[in-house]
Partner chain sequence: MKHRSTLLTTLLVLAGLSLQAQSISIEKVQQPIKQKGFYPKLSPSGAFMTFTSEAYGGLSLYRFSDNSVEQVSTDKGSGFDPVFSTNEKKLFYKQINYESRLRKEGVKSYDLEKKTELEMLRPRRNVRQLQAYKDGVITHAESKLFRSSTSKSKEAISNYVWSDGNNLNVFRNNKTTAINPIKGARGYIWTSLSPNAKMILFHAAGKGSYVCDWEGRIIAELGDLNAPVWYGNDFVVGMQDKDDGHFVTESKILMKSLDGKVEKVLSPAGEIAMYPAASGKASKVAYNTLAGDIYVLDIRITK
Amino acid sequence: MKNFRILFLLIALWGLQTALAQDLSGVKIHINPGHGGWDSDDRGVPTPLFPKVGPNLGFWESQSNLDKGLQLRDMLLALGANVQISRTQNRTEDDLRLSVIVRMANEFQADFMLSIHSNAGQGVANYVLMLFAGKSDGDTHIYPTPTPRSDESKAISTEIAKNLIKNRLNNWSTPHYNVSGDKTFARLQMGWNDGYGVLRGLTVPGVISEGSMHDYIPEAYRLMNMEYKWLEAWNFKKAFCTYFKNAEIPTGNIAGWVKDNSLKITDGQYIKYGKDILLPIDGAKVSLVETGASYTVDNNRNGVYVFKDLQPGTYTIRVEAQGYHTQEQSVKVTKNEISYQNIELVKIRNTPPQVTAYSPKVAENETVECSSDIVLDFNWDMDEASTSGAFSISPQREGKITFENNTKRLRFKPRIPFEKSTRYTVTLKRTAKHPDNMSMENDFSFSFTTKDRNRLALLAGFPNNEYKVMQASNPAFYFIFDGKLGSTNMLQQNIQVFDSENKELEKAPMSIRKNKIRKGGYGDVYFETSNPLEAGKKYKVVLGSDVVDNIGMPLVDPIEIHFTASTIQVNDKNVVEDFEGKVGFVYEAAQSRNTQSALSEKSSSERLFGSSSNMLKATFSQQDAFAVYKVSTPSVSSTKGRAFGLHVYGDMSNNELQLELTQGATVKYLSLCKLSFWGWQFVEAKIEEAGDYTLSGIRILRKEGVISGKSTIYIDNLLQYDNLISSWNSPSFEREELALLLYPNPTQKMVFVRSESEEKPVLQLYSIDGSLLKTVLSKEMDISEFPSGSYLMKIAFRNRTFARPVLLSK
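Output structure of the single chain, in the form predicted in complex with the partner chain:
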């Protein structure tokens, strides 16, 4: 009997405590669910699940705040509190002005005002932030207006933060909560001095609760679950019970998530901390054995389940999902707490793993690109360690193994492309397992043969080793490759221009053009920098190893080209033709060869001096071709030792530009330049042969080149003077004598040296990165054993050494 009395007393005491804890009567709380509606300031967050958000579609902070607020209101009303809530619907008209919200709380004479929000952390951060009215401790900044500190506000902010940080359903980016004065936070983090409007003018202690970060996608998914929001509301309630009554909630809760123990969420490229990477099991059924209650996980990729308001004790949770082993867990429920129990279900994998598809899969007489990846598809998700260990390729090739499609796909990417014309055999040993520890029944093997190209080759470009000067005011870059180029983004990232301090220069996004060459499968890219260069300064352009063509073939060896910026203009010599009057040269079809069409006209679009230049245009019908443009009225005479200089806007055609000089009935051509540059250059040539000459025309002579079939160039200010200019306004400008010729260039196989000397030079072929590839003592070299691309030929005579770029195009 005595024992019964004690038991009764204990029950009565427990009941009393329960009653006290449940009693918030007389306490007045204003709830402000932040924002309202589906407008741009209501924080709709697109997710892979809902790429487009709209009314009642996808995550909206305005709706999430309201869900939390309404659930909190109901909890507080149940405890007898007097609650005012600033909105009960999610409409634009409910998005009250900050001044109205503040006034409502003031006139309600609330004991506390809670403004419920979630925050944005640029998709990366996810932490608890509480903003109380006033300055943080230690903030000595003088604000434009006095800032009363609310200690009550800080006290309850801290209480809420302590509760929220215990959440084990999510993965915080930092384990510490942040409780800050709103003025301090706004100044330091947001850049304004007046703090947050919803805390200004409050006569009530208030807090802005940024319970988590909604643009961290896994958190956005969780915040779309009503029970998850209930947990946050419950934590608010607990904080109020502690703050106002120093009382505990007599019941407890169980919350957690249900996820696959190994499959990963693969719906998008976003940050996933800790086990946020695991795949939530939509539709999993979670039951509470003792009460018979059950919960079905929603389809919003969060895995969340919650059992609310449970009497303290030990409970059994049973979790079932189709295709998974059922799992049971024992959970202890404590009053005033949330017991977190996350469940990782194990898939039922009851057959051995096997390869269901693979690539490259080709007939024995077919070949595959050297840049191909090796891909194996399986019937099950695979154990990464054992599967990686079972993979091999012969001949051996370095590479990286990754898993995709929730480890149902293995991808092997060679570090550099496979060797040319080589037969490879891929083997996956039977030791490869799936996570249920079941191995393959047999080894799996297949073979393939590669094509004879394993590098993307740079065929031509500007700047280059021959033309190392670029117009400072209009920097333009142009490169031609032996394959159509990949994405513009890839080019943006992998082709970079640096100044002499290694600071990258921004490319003008709208200037980037690629793959404009239609014939022959060639790829090209043109771009300009956003800002002009500084004349006289040195720069470099780097083509990175990851420049790839549209089948993924990389450049492999990076190319670095140094150049100098210049005004290009030569101003201190005698101008014999400024191209400002009538057109300087007139196309002469009768003297031209295999020229389909040609044109010469004044141009104001590209000019270096005055208001116009002379545009020369030609389309050739055969390789052996040239276009001649005649001087309208020949009047410029010259003689041996005199030099002509011309400002030329090149077109990368690789054709040759020549001046036509007439000596009586004899016509001679003075080579000015190879048109292997883009934009303006100054070029010059000296008359070495004796005699008196008259300038009678100009000629474009077609040469070997990817785009030599058409030429469009501009010429401006033709100069005549004594002796070549060895150095003009570019301090680094160097010009090698033209007494040596390396031809043909580009070549498919052989290169020859033609020089005035009979001496056989030492020819040394270097790769672009400076590696010596081949040496011969000869005036010729076969370079066909090397891949297509750019090389440097060193030509060493006893007294003089030259260097020339060589383009190999096979």
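Moving on from the form predicted in complex with the partner chain, kindly provide the form predicted alone as a structure.
Excluded here are partners and other molecules; the one chain stands alone.
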């Protein structure tokens, strides 16, 4: 009898608890489904599944909020609550002004006002945010509009947040919820002075619930599932039952997702946390064995399933999907809770794996780029360990194996490019398996031969081995390669400038230009630093080994070039031409050779002094060419031992800039510089031969160079003075005929020296960083043993020494 009374008492208590849980009578809830109308006030999120969104197409926050709100309304009405909802349709006309929504809640005298939303965080975050009507703890700021029931708002909002954060279908980027006062949050995060409009002026407790972040794409897919939205509504209901009635919901729910245990989502590069990377199985059937209830997963790439309002107890879930092994799981349902059970199905793989495609795949007589990856495609997703172990290449080459396309593709990327003109054989042994432990039936192999280029070569650049001084006030860098360059982002990361303390200098993003050379297949990059350099300080530019061209050919060997920042301008010498009046030099076609077009004019865009400089421009039609620009009225005279100095904005053409001097009827040319630099430099030359001279013009003499076919330079402040300022230039007079020629240039193997002297010179080949590579006593040198790139050839006769750049392009 005693046991019977105890049982009766327990049944009565359970009935009382059930009654409490089912009774929200007297509680007034205002529901505001945020936004509305699929319009500009709404937020539609394009996804790989729905690249274009529109009414009833893809994810829209307005529809998601409304679905949650309507389901919550029905739940609360079933519990006897008094419910007001601000809209029941997704139309623009139902998207009420925020002040109207506030007035509705106040006039309704709601016990709580719930504004349902989801958040956005640039696709990289996903967390729970509750913005309750009021101020966060510790905020002493005075706001224009008071929130009289802030403590209640915070308490109810915290109860909601505790429920939402338990969601195990989701992957939170942070495991903690954020409950903040809307006034504080809006002021600190948004720069607003009086909180959010949908809470501003509330005289009842309220919150903006940002239940998750819908621009995290896996969450957008889940929010297109009605039952997933039902779960959020159920969590709101649970919070109200707890807060207003201190009651529990007597039933529980089962929820989870169904995904492939190894295949991954491959559409799009969006962020995926945790198991969100796994491929949901659309159309999977989930059943409860005990009740016979079933659920079919939708086709919105979320894998979600839900079973609602179940009596507490243990249930068996059976999951079936075409092409997968059936799986059963035991789940315990607890009252007042959601029991989460995520299912990973194993694919049925009932045939051996085999290679279905491969690359590089070429004919016997064809060759492939040395930078090529080796790619194998399979009919099944593969076991990574056994497949990696079965892969080999002969001759052996170091590299990295990765798997793509849900492990149905193997990619081998060599650590450095393959050797030139080499035959390689790739083998995959039959020990390669798929996850069902079935091996290939036979070994697989193929062969290919590489081309004769396996490095990206730097052909020219500034700063360089000849010009190691850069203008401090406007530092400009320019480099030319033997192939079109890859992405700008790659260049940003792999070409760096450092100061003497090894601190990287920031590049000006808008200054970066690449691949502006249109002919010859060359690639180039130009950039400036965001801030000026400090004159007199030493710097270095590093071209990293991962600088690549547009076929993926890397530089391989990093290049480091040291230089010094300078003011460039020379102000303490006599100025004989400032280029401020009329044009200092005028193009003279009759005295030029093989010049297609030329121009001389004042320029205010590039100048060092005053308001203008003199621009000189020429386009050459042949290699043997020069452009002459004459002084209108020659008036500057000079003699042996005197020096000329000139400020020149170079163009990297490698052409030679010369001053034309006349001595009676004799014309001689004084070499000022090679135009193998970019930006402003100060160059000078000293007259070594006896006699009286008159400055009659200036000449651009075409030399061998990647872009020597055109020249555009600027000159400013021509000076004359005694003795050279520096010893960096050792110029000499040259007759109109070329006294010395290094050819062919570029070359694939041999370089030859042509000169009027019968003497054999000493030829010394230097790398771009100044290292001596080879020396011969001859008028020729074989340089084919070195990689493609830019070099410096020093040509030393008994009484004179020359230096010429050499471009080796194999």
